[in-house]
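Take a look at this single chain in structure tokens; it is the form predicted alone.
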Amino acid sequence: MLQEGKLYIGTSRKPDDSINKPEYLELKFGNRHGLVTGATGTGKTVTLQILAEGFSNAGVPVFCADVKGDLSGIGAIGEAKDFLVKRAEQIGLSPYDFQEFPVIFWDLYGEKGHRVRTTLSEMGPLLLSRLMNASDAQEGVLNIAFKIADEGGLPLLDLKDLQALLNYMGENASELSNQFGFISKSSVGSIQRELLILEQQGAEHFFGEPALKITDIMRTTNDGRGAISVLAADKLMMNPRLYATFLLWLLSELFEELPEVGDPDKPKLVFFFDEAHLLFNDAPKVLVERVEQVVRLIRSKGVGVYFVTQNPLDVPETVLAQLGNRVQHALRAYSPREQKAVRTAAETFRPNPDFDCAEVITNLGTGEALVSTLEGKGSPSMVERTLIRPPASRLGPLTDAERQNVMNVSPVRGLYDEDFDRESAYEMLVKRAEKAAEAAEQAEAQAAEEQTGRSRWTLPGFGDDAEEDARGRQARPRSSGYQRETIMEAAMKSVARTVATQVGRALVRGILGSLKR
């Protein structure tokens, strides 16, 4: 039943409920992408689990998100539960062996896995605009901010770097508008408010260093199995836009960094995008076009992308057309939209004369699905009603102690667990601003001294004025008039004012707070 170069999914059934044949996903077509859909409770997570197990045993690294917390069990050996053993016997899976899989746990918050971060510079203005739900005008301002940072050699690593740059842009909007295009102070203010909201939602955990290296989610073990990177997303799902933006950023990084490999014998990495509807909900057209482009071209990098969602209508048609491997669990057809989803799902399969797809989709049991994968020269196989195989790893979550044990022996232990705050835009601007402020203070003091010297009053006859007149007044340099500030000089002064203001406000809040108590 287990064959070289193929991933066993389950065994199909005939209309009379007799066993038909095993259903496979050929590894050489694993980078042709896929779709796993179905209503809640129909078995999507188990399907994701057995696919991840199969790819791992074939030496293919896997990245997936653990939305509900129960996918973590893939890191522990399975248990012979009655319903699992019964399913194995029903589909002829013998022997039904249990095993644990090499897992690396990740978490944006660093609570249930190793910290995973990126920098603002790596994310770029497009994805940051998506994360902030920015308007066109605000996205334009963000693009200008990144342009100024690039030209000024100012690394944008975390949120405070961008805040410092936005402060400068707001105070010098008129001058910058002449060079870069119109900059609205209201747009700058709106972006700053959105950054504050992101910070309160925990997004500051995501931005910073050390940034995630793509090679660390593409590891293999000494025995040749692919490591399964599991992102703890139960808390992250409280901020769905951050979740979707993070996964899209990771997909974009894979696309940009990996070399072209054509069509390898097996994928270099398989990427599961769970709760895929969050990516496309209210997404601007340019972002959908970007996703379509990445999905279409990343296949040649050896990466397979599998979208997991409840409804096939959650995925735009342009992206749906790129997904060659399909696993369709049961759908409900109570509302008009659900009925349309059933028809859409049925029409995407290569028909099977033995049954009506649209009718079967609404009658599938838990752990049962319609399966069609690519075969031969890349054409889809005839759809089959399939009983999904039981997993070899644990069905259910790990305990906190078990999770910690896995992290203690992780190959990336210690690489990402501590923050590293190197000198970046904020620190550079503050340092230069302090020097500029010091120079300005000295110039102001010198000017005041000159003014005092010119207006000094002395008693007649004491000789001060006479002696000075005799010696001759020493020539002092005169100002040549107004000189235009450079962008960096203005930035220095702006940040200096901002820092001083923030310190002052902090002191006031401390004093008032003590009085109120």
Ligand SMILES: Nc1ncnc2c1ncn2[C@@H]1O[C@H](COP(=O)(O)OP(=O)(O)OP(=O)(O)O)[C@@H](O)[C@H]1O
Second form
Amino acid sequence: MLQEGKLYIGTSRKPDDSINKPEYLELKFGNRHGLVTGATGTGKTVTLQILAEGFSNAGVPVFCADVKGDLSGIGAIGEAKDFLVKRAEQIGLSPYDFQEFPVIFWDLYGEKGHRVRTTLSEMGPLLLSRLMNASDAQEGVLNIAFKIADEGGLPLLDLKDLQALLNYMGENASELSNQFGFISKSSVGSIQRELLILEQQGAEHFFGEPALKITDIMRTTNDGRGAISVLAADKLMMNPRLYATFLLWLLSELFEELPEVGDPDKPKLVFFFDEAHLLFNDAPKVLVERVEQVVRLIRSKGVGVYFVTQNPLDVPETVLAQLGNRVQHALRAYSPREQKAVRTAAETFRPNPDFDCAEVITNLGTGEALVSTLEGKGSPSMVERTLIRPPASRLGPLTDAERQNVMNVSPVRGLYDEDFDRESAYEMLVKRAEKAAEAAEQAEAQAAEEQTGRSRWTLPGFGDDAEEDARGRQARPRSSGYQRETIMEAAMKSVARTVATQVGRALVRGILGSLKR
Ligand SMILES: Nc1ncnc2c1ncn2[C@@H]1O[C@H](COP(=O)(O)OP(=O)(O)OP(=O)(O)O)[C@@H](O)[C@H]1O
Ligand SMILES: [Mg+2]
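I have the form predicted alone already, so could you send the form predicted in complex with this ligand?
What follows is the entire complex, opening with the chain shown before.
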């Protein structure tokens, strides 16, 4: 069953139920993406688990989200439960070996895994707008905010940085509007309120430093297995937009950072996008187009994206068309929409003369699926009715203690656990405000002095001094304005330098608006 260059998925059956042949996913087509669909309880998570196991054993790192907590068991060795052993016998999987896998747990909230963060600068205006469900006017203001920050070298690390920048924009709306385009004060205010809501929803945990380095989700072990990054997503699912935006950000990071590799003999990383409907649920058209673009282009960076969702109609057609490896579990066909889903799912397969796809889809058992993968020169194999192999790791969750043990020996232990608050927009704008206040104070003091001075020196007969005084008064507003600008400019320049030396690049944004390297 174990063949070089191939990942064993399960064994197909003939119409008379006898064994047909083993079904594989060819690793060299692993970057041609995939789709796992099926109604609830039909075996999607287990399929994801066995695919992740297979990739890991082949040395391919995997990233996946654990939506219900039941995927964490992949970090523990499986047990020979009766129904699993029976399945193994049924499909001729012999020997049926058990194995634990190298897992790295991640968690945006830092509770069930290592912290995952990114900065607002990294994420960019497009995804942030999506996260906030921003109106067009708000999106316009956010675009300007990022422009000011990018051009001025004001790092937007966390939510308070953006709040501070928005304050500044509100205060200087008319001057900034001339330079960057119209800034509506009411939109600024409404974004600020939205940011507070985001904060209350826990998004503040996610924005800051140290930001996740993608090399940490692309690790392999000394014995050549790919690490499986498991994102704890049960709590995260309560904020579906944050979940979807985070995964999109990660995908765009991978896309922007990884080099072109063409078609490698196995993927560099496989990325499972569970609950994929959340990604596309009322997403604006432009975002869907960009996602489609990223999915298409990321293939040549060696990244395979596998969407996992209940209904194939959840995924836009343009994206669906790019998913080469397919595992379709059972669907129900009661409502018209369900019937349409069955038809769509059936039509996308290369037909098998032995059976009618649409009919079989509604009759598949648990852990059984219609499977078609890419073969030969990259064309889809004829669809087969397949019993999916049982996992080698544990089916079901880890205990808290087991999870903690895994985290204690994790290769990223200690790298992300503490927040790091370096000087960024918030601190810089606070400093600017302080300096401005100081300058204003100085100017006031000077004015007071001049006042008293004037009463002293404008005494009749001291004409020279009166002239000087008039010059002083004229110069004052200009000088304080100038003062403010210099501080701002100096601060911007110094940070631009830090940013530039730190990452060695100008701030350029990619397809999904995240920073490009
Ligand atoms: N390949 C398999 N081998 C053995 N048992 C399986 C297999 N696939 C699924 N099962 C059984 O079916 C149960 C449900 O599968 P799973 O949790 O993968 O469903 P699901 O489609 O992810 O459901 P949900 O949509 O509710 O998350 C498993 O707990 C397991 O008992
Ligand atoms: Mg599941």
